[in-house]
Structure formats: C-alpha cells, structure tokens
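Next up: just one chain, as structure tokens, the form predicted on its own.
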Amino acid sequence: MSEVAITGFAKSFDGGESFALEGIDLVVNDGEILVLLGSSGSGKTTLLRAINGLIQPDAGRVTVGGDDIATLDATALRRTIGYVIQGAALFPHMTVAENVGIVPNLREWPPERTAARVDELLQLVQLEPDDYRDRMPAELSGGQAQRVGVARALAAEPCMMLMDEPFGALDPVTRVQLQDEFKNLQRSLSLTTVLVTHDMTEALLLADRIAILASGDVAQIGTPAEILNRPASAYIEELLTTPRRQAAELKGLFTS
C-alpha cells in the first residue's frame, strides 16, 4: 500500500512570521494520479517535496503507507519513491544506462539485475536499449531525455512516483505524446502518483483527482469533472477560462 496522508500540514519559510502553506489535510489514494495545481508560489512544490521528506512540516505529519516519514530513514524513504523534475535532470557525465541505474546501484542490486532492469525500463518508455543504452544526456532529444527521467524514477520498483512539471519544458507535440504515454504507463502498473502543474489543461486531461492551491490552502478537491461543473470559487473559474475556449474553439472548428 502507498497511499499518502497529509495532515495538519504547515510550513512557514519566515520563521514563523507567515505560512506558505497551512493547515494543509489531503489524502492521495493508493494508485491514483492526484495533481497538484496552482499558480506560481501557491506551495505545490512545497507540498511535493515534503512527501519524500525533502522539506521538513513546522506542524503536522506526512504518512506513506501508513508510516509516518519523520520515524523513517530519509535516504531509504528516497529511494522507495520515484522523483522526476522538469528537464530530467540527467547527470552529463553518464551513459543512458548508468543514469537508469543509479538507485539499483545505490541499493547495492546485482549488475546482471541493475542490466536487465535498465533494458527492461528503456522499451517500457520506448527507447530501443540497443539504440540508447551507451548514449550520452547530450546526445538525447528533450523528449528522449524526460522518457529516461521517468525511466530513472521507476527502476528501484518504487512505492509512488512524485512528478514535478515534468512535461513543462517539452514542445507541444512531444508533450501531448508523453502525458498520453505516462497515463497508460501509470495505469499498467497502478503506480501512486502525485503531479504539480500550474497547467490546467494538463491536470484535467491526467488526473484522476485535482487539489487546487490557493492562499495556502486546498481550495478545492474533486475529480475533473467536479472541478469543471462545480468550480468552488471565482479563481477556480478563472482557471478553467483557457481549457474551456480551447475546448469551444475545436468543437466550432470541427464542425464548421
């Protein structure tokens, strides 16, 4: 089981004089896609990255699973979650494979084991390991690039996968491409997973629920047909503007 409980959530980056984020409650259910969305600074981020560990509540607790992350080991809970940033954030230096390979390694697997793990990881995300395991970062598309990001996150079997903008720095084509591929990817292995976008568009067309973050808090949750039939608030209204005159605008063209 991976699911997550955030409870009574609140971090201040002041000392305390404001909060970023407060009195946060959120559950993301075992294999789900819940996005995170909001504008730049709502505490998307903040939120992610205290999933892993990686920023630690000044009130309240993250459980995985039912344990709560302060109690765990923080490398080991790291390595049981799958991270993926916007641009991969390959290392330079290192082949495709040795990229894929890092946790393996890191968890000490057997090379035969970390090898057929690589190959097996690369045609999921459809990269011929033939054609792409000895390539370099430099040497890969951006597309090519995120596919051996997402990849790198899942090759230690992880519990969840925490995703942020992933697909934020790709061309439209490319990113169409990827958010279709991780869907079916996420489907096939029932993989928690928690996505921040500021993109609404994206998170209507991904998730199977959508917590959107105003004011340091949760200004609604629901899934995405929720969201577009009963937005909570005038900002919440406001965001669905540009997915619903893109939305109009096709239908017109199609049937024009």
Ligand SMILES: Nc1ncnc2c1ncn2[C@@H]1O[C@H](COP(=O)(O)OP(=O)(O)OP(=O)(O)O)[C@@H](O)[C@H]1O
Given for the second form:
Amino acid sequence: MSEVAITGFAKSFDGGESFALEGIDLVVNDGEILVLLGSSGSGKTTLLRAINGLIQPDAGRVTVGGDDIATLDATALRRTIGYVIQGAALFPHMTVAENVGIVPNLREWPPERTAARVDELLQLVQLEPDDYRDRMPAELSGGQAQRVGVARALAAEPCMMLMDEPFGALDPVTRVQLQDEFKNLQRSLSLTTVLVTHDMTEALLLADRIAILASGDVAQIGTPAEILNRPASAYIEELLTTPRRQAAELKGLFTS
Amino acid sequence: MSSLAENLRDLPELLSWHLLLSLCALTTAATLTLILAIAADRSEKIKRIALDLAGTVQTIPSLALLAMMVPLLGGAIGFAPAYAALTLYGVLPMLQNTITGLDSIDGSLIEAARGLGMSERQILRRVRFPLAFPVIIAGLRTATIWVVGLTTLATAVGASGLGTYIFTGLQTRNNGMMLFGCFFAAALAIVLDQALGLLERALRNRHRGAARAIAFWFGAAALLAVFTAWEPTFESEREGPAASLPPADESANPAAPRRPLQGLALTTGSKPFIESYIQAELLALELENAGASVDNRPNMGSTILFDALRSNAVDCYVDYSGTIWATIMKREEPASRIVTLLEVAGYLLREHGIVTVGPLGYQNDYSFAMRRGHAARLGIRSIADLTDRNLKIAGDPEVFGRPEWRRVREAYDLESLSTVGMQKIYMFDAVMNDQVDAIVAYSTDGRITLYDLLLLDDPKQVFPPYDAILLVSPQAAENAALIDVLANLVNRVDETLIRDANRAVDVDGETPEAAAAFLWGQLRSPIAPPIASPDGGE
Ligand SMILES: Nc1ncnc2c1ncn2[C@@H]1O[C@H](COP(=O)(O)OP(=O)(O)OP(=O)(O)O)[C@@H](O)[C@H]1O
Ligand SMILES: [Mg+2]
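The structure above corresponds to the form predicted on its own; please provide the structure of the form predicted together with the named molecule.
Everything in the complex follows now, all chains and molecules, and the chain you saw is the first one.
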C-alpha cells in the first residue's frame, strides 16, 4: 500500500484567492526515496502533510496504496506512516523513551516490545539508550532532539516515511552518518520515503528521484543524474551551482 | 472575657466544617470545570456561553450569591446553600485557566500529535491536558484561596466555619476572637495552596511517591474533618434514643413534667449583632432547660433567617415587629405599637403559617442619637430640627437601604444630611470623636447610656415600633409543648434588662452566652428582676 499518487492537487490557505500549491501531479514509487526540494515557502511541508491527511486538498486527490486517503481512517493511516516533523516537535512533558514509544503505544504494543524497540532506535540514531532514555526533551541539543524525532517516526515499523528536513540541525559528521544509516535502513526495508529538504547536496546524495517545487508547481522531477545533467530551468541551474562549486573546490583541495 | 482557650475549644469543629465546605465546593467546582472545559473544547459556542456564565456569577457579590441560594434550594440553610454558592464561585478561575491552558498549547505539538496518529481525544488527554497542567493548577490554587476566604461568609446562611469567629468577634468587639478566625482562615488557605503547589511540582517532576503522599494527606485531613465535624452530631444522636417518648406526647407525660421537650432537636439562629446573639442564647437556655438540644446558627443574613424559619429550616428565633412590617410586609406607614404587633402576627400566620408566640417585652427602635453638648450647641432636640441641616450622620450600611430610612428622609426633608455607612461597633466612636454629628442607633444599645447620648424625638412617628417578637416556624408550631416553653419568655425582658445584657457584651467584653445566662437568671427569679448595676457584667 505504499505507493503514493497525487493527482491534480491544489491547496489554498486563503479561501481560494491564492494557491500555495496548484495542479500538482506526483507519484512516489514503492521503495524509493523521493526528495522534495524547494526554497522556503515553496510548499514542501504542505505537500508532505497532504500525504498523511493532515490537510485536505481543495482540488485533486491523494491515494496511498491505491486508496483515496479521504476514504481511509485518518488516525489509523497515520499510525502506519512514520512522520518526522520539521523542527522535531518532541513532547516536552514526555521523556525521550516516551516520545519514541508514542506510536507503538498507540498501536498497543506490549510494553517490553516497545522498550526494546526504543533502545534499538536510540542506538540507530546514535544516542546511547542508558544515557538518553530518561532525559526530558529540554535536556537535549537541537541535533539530538532531531534524532529523537527520526527515531520516533521509525518506532512502529512504518511502511512509509514522511520526513520534513530531518537532518537540518546536525553537524556535518553526524549528518552524513545519519544519512548513511537511514539510507541503509531504507534500502534494507525498501521503505517508501518522501523527504523534504532545501539542501541540494543532501537531495543529490539521498534521492532516488528529486522533485523540485517552485512557485506552487513541480518545476522538474527526475533522478539526481537527470537533474544534474539536464536542469529544466535557470532557477534549477542556479540551485545546482552551490553543490557544483563545492565539489570543484573540494576536488581542487584534495588534488593539490 | 472569652479567652483563647474558649476559642480553641470550638476550633476543631469549626475548622473541620470550614475545611469540608471548602474542599467539597472545590472538588465539585473542579469536576464541573473539567466537564465544561471538555464540552467547550468541542464547540466555540459552548466555550463562550460557559465563560460568560462563570463570569456573570463572579460579578454577583459573594454575600448576595450565598443569600440567593437559600430560596433557590427551597429555604435550606447551612451546608447546602453555602456549598452551592462556593462551588459556583470556584468555577470561574478554574475554567478560565483550563480553557486558556488548553488553547495555548504550541500548534506544532498538536500537529505532531495528529501526525503521529493520535485521535482528538488522545491529543486532549495525552498532550494538551498534561501541558496545560501547570496553568490549570494555578487556576485551582486561585480558586482555593478565593473559596477558603469566602467560606468565612458562609456563616450568613447558617453554615458552620471560621467565619463564626470573625463575625461574632467583629460584632462583639472581640478583636482577639476575630483575629483568631482570620488567622486560621488564612493559614488554611496558605496550607492548601502550598500543598497544591507541591502536588503540582511532584507530578511535573514525576515524583510519584511524593504526589501520592500529598494526595494521602489531603484525604486524611478531609477524613479527620468529617469525623471531627460530625462528632457533636453523633453525641446528640447518642443522647436521642434516651428520650423515651416522642416530644408531642412528652408534655402529657406526668413522669417528666419538667422536661417537656426531652429529646427534641431544635434549630435557632441569630443575625450578626450582639442583641440577636443574646436572644438566640436566651432561647437556647430556655429550650435546653426543657430538655431539647439546640443547634444555634449565628450571624445569618436578616432575610435568610426569615426564609429559613418560613421553610422550617430554623424552628424559632427572635425578630422585630418593625422589621417584618417594613421589609417583609412592605408597609409604608407606621402604626402604633399594639397595632403593629397584631398586624404582624396576623400577617405571619396567614401568609406563612409562622406563629408569633409573643413579644419579649422590649422595643429596640431606630433612633437618632447625638452627644448632648453637640445637640445643644446646634439647637437640636428632635429629628425635625435636622431639616435642611448640613450634618453628617452614620449608621450601619443596612439602615440607609431600608424603606424606613427613605420615609424618614422624606417626612423630615433630610436630603441635606450626608450619610456614612459603617459597622455598628464603630458608630459610637465616630459620634464621640465628632467625626459625625449624629448616628442612627438602636434604642437598646448599651452604649447609649454609657456615653449618655441624647435620643432625638420622632414627632411624626415615622419609625415603626420594633418589638422583639418570638417567632416559631409552621412545623415547629404544631408542637404545643414547644410553644408553652417559649411562652415563658414572653413579656419578661424590659428595656433596662436587655440594655444591661447588651452592654455586658459590648462594653465589658462578656460573651453573648454569659449575658444571656445573666438575663435568664433574672427571669427565673420569682421576684421582679432587679435592675443590674450600671457597671454591668458579673
Ligand atoms: N496553515 C497555514 N495557513 C496559512 N498559510 C499557510 C499554512 N501553512 C502553509 N502556509 C503557506 O503556504 C506556503 C507553503 O508553506 P510550506 O510550509 O509548505 O512551505 P515550505 O516549503 O515547507 O517552507 P520551509 O522550507 O520554510 O519549511 C507558504 O507561503 C506558507 O505561508
Ligand atoms: Mg516546511
């Protein structure tokens, strides 16, 4: 049920005067990582929230596994879709372990299974369970909180992941490590993933396909190679300059 | 003198009732708040209506809200109306805080909860309530301080509590007693508030043990209060079965001719002023002497006491013919003493089934009183001399709201007088220190003779006569033996006697109980009661 199809999607936040997104057609294939890329305010989060029914489209429809999500039980659907919220949004009154255990809890897993799973995931996001399990979110750094957010989304063995800038606040080393860990996990489970970022380098490294959003529309969609080699517009060309320049500079540094 | 020891004697019972009343009102208010807050969360309309209603309740003066509950609850007095009013009062601070707390949760957290698959109910219970908890507890703490404070006023509707010390202490110039009541009311509020603060901290920091300990102490205190508060009742119930026959037959039982009311439990009450306390104690002495047990509810509001009698919540008390005439019968014109008495008695029986056993024998009229020297200087002898004068007159705040005052003002053209409302106990100091020119006093006040004040004539007879009359509720009046016993007091107390008794409390610091005992002793002596020495006291 993990294939997502978005057809003719439109969303307005001001009663139809202007559209944050309009006429979007997008497919997420089974087992792939689709990266949504775009500048701030381009509608990445909005599109992501349309997939788990947090916002209702003004036009068009969204299907998950072939079923129109409007016909599905929203809470049951969301418990099968891992959701990493932009900025972590951990519950400040719950410990790290309780935060990570929320969805297993909602799905009424036995407590021992939840506890074991929590430890496993904390390990995965490189937070020593014995050290972090009982901490409150206020006692975490921004990057640590973000990692707990990723663990929380993965906790109940979802069949699909929606990730809104999951690696934004991490130092480069941890970021790359986590990206690798996640990519391995995603590959081994062939976990269909929609990942939002505005970092082209991250998109190029992680994505099977990249969808670039600009002015409420999908400007280009394709594999990283396709985007790199055939940018569809001057704007996308510009998005590519930074990673290209970085790559060139780094190359120069290494060879000298 | 009523001493600390005497105050301490009543403390366990009064403190227990105070605590129980506050806790019951607060827990009910908290439950109501929870239900309202959940309902309000589902609909903006319910939210608006609930907040508006709670806000409106707050604008009603607390004493008025308490008084309103008596007729609303069919004339019930004591715990029930106080509980109802205090509960309503407690809802607003809690509801406001709960709704604000629930509404001010960071939207991204609610979004996160929804995105993880929580239902709206789960979001409310697992995210919004716990996050709003500190704000909700803050509301509960505010409500606790309000309610514990307001419970001191509950004595006005006949509920026991620390207010008894405060009102009685205030009226009998017993500052020690008043401060004693204030101290324990404040201490109770502080202790409860701090305990709630600790509970909140313990829950927030997940000290389950500490939270459980605090909850345990709350429960233990409440339980202890229940036992302490009810103990006197248990005692009287233990005595109850000792009475061999129901009271109605008791009078016909020649074996117990001197205790015709054996086993009968009666309720009387008083209004918050010295003479009324003495009257209630006098009734209690007479009734207890006849074998009845008497529950005395002091400091009740004037109309509340009347309503309670009418609805049989109080069995008997002493009121004044002029008060019934003006405030209950709403009669405008004054009449002679005997006509007033007869008409009042007829009206009470006809309209309310209340039986007037008879007058105690003295009048306690409203009178204008001035210092003699001051009056002579201004050339004032009667109320008529006050017409168009720029003078200041003090009286208790109730007086200036009464129809009698309106009539006197119109009859003598007193528009130019400026009025100052103050507690009766301060009026005399005010007139003696020339802070005011005259006061509206009561003719039986012990201080009139003490300060040798001049009572102004009322040539137009505008003030109705205020005979102290002994009233019995419709239900109690069916007991002929009770009427017989109370009749012993009819026409036995003259102005001199009551003035001495008043003065013993007001000036000499005796308790109303002691003054009533003195009075009762005078009545029981077969010889005509001797006039007590001007020093009063014993
Ligand atoms: N709940 C909302 N109400 C009104 N406008 C909204 C709402 N959510 C999003 N918008 C608007 O829709 C547009 C797209 O917002 P969205 O959050 O999807 O952007 P984004 O691409 O995720 O940006 P960022 O990279 O800054 O997170 C923005 O112009 C935003 O102001
Ligand atoms: Mg966003």
